[in-house]
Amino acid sequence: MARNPHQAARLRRGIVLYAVVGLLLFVWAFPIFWAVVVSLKSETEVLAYPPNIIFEPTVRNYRDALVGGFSILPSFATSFIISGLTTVLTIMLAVPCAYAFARLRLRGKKALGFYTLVTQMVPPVGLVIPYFLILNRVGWLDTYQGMVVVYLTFSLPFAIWLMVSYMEDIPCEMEEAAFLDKANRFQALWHVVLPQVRGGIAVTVIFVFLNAWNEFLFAVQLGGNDVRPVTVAMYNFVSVEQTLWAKLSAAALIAMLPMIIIGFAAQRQIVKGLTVGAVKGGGRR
């Protein structure tokens, strides 16, 4: 039977749809699987060439990365507290930023605005150099008070650029509403827009924690002995005279499990935050 030339042309748009989106996922996922592939042979094994197929699967290296000399256990302690810390602190400053820029009058709002974003756009490398002054100044270098709020300087702005279009989606007449019945802005705040954001609240919670706990190039220079995150502390099998590739596969692949544990446990709440400005944006006035 004859195809009909727009089915036709419908099922080749779908082959190369499917064509384009499974090259992108293998470019994505062949790095993990290759660090998985990695992190299970031994050291003589990585450094065969051609690569060994074939090979006896070995743990030792997440033991090794987990409880040997150079374990990164205690590095995740310090992981979460900073990043812990970093995300309340933002989201506490964030939410009232962000209603701010959405619903208030402000002198300068609009250069307000263009600041906060411009600090998006600094190179974090160009930074460097001044908060290591700053802090070594004030005595925080190699401390966590100094780490949490070198972290809030990039994680603020993007989180109040991220909330206030979510702010900004929710219809005026609500919170009227709650005016006309004698409400103050914060319990306006409190009892009907935060409940309205709860999506993009757990969005940008997510997002701060993420990058607070992928961040390397500040922690790597301003923490030191006491305050060592698990991306600085993966660098110890890493050496002048060689890199234990193994190993340092097994504790990339540990530093990611928390992430990938927290991404598939809020993967709803992300998809509903991401949606949810839309969804209001296409039905207001």
Second form
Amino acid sequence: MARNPHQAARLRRGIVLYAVVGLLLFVWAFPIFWAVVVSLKSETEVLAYPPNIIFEPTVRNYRDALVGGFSILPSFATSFIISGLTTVLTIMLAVPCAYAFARLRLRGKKALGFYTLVTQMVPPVGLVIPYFLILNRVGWLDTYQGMVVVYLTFSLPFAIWLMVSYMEDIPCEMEEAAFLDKANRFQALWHVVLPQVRGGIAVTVIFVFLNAWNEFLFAVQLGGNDVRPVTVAMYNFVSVEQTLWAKLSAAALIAMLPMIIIGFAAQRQIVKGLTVGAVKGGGRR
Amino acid sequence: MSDGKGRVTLRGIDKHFGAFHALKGIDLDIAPQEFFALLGPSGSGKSTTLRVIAGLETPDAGTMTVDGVDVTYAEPGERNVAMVFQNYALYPHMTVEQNIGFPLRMDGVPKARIPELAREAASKVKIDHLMQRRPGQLSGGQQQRCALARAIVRKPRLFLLDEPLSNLDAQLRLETRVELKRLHRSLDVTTIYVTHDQEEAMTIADRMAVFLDGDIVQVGTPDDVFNRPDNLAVAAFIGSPPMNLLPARFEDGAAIIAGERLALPPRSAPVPAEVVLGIRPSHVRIADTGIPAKVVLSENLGESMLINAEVEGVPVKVRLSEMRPIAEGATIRLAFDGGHVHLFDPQTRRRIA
Ligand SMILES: Nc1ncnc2c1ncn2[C@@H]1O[C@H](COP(=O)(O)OP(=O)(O)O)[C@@H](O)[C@H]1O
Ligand SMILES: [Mg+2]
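Structure of the form predicted in complex with its partner chain, given the form predicted on its own:
Then the entire complex follows, led off by the chain already shown.
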């Protein structure tokens, strides 16, 4: 127990801190916890009111979600292809673009930067119809290239904006030193800049992949039977007559899995990447 | 390789940053293997000049040649110059060895040879025991040496240093100054050295250019600049504290200040009737007779006293080697050592030889 007032105060602070953290964590984690519980129930058990605390857990929902008639596995692959392609293309284009924004004296740089931000402010729902009409005209509805191009229109400005802040944190002198040592611009970018923004790239990759993976609005309108990401496929368990809550929960939890794995794997990179930007005031000058 | 080359010539270099006129027609001739300092207060255009020489800035007008070849618009990488930046610009993600080896890598030196050559350069600046550290794990002095090693590893034709000592503490600065001079002797490479510290420039440089507001106001040896300042601008800048400058009349080979006659050695050039008289604080004595002055403040500098006085409202500083307390407000008499008096023409602002 606390032996003096100082220790007692520290103990009290600790308790308050843990209580607050616990509460926030509970609010955040409860829906997920509830989804886990529901996914282990039978469809009839789910509808019991008040909910039964004690029930016989079953993995049938997972089996149905994975290999049943409405298996989400094919759409899982679709989501991977779309999100992966979007991420790879975004990074490949955003890195040189961000470098140009951060370093070169471009005409209209300010305007471009503003445009980049504006794309992030437009409510997506306002763009669904125009995108639908455009893709329809091009014949890219329900195609991978259609989905990826549409996702790029959001992820690219976001990724550029994020990467610029990381690149601006690198002193120009470092590249100038490289230039004096006979490096060309590409070598300076490759050997000097990129290794220092690895954390930033990791953060960007994760956010872009996550956004593409979780996207629903455009997927449901611009996809179709051939290209149906997992977020849309889950809705096979929702129909006019009934909602198969347990199977929906199981499917949702399976769909979450890649994100959780990535999150764990890149935890350190993410925290580092986020705090680097934060400490230096986002790096935007 | 340094083969007796490295002559740098700047002619009429002009540079604007937006509306700001940063360099106003710089002319410079730097001899092969010279240790040349660019000295001037902060913002006077020293770094900009160095960056023009490095090719990191393109001048608006003017030309630059190295060994007679026009390189005004050459890329930095084509100039075979090495530079130590004020913030060192070490690559934080590379080890000391990789940092020093980077210029070799870009130059296409076989990978297997790089560690050995990097170590050789590192040993010249005594950091060869730190090869596997990263810059973040080095002290400021070690970082500075790492930047030096990266610059000398390639045996450049020009060696550019931008305030390389300004981030070191006073003790280390003195030591490193001596080592830089030694390094320059052993390398025999034309070295251009930017500093705002006149003592540094005086002790280390063969010759120097004094910068003020984007202009060079004098080029010469430390002795020239200190003992024969070309103009009032240099006179007012060099020395700590700088020379006293007093308006005076000139009659029959003598200066007249506050009614007192001060006989001067003859000048070779004609002297106008109105002059500005310059004399260093250490060449002023307190005497029984002479120019009357009112003491404003006396400062104890440890090894000497600095008396701040006024002659007819013009501030005059006197450096005394003996520690003699003088009451503030007292009136004293000052004697100027005539052999050390400089005369300047207030119209042209130039020194009268
Ligand atoms: N890239 C730049 N953009 C705008 N102004 C600059 C730039 N570089 C230097 N200047 C200005 O030019 C002047 C000279 O700078 P500099 O050569 O760095 O001076 P210093 O003698 O201190 O090294 C300063 O007033 C500085 O603010
Ligand atoms: Mg400078």
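Keep in mind that what you see is a predicted model, and the values were worked out from it rather than measured. Numbering follows the first chain given and starts at 1. Each form is matched to the other, and the largest set of C-alpha atoms that superpose within 1.5 Å is called the rigid core.
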- Message: If the two forms are fitted on the core, does residue 15 show a Cα displacement reaching 2 angstroms between the two forms?
- Response: yes
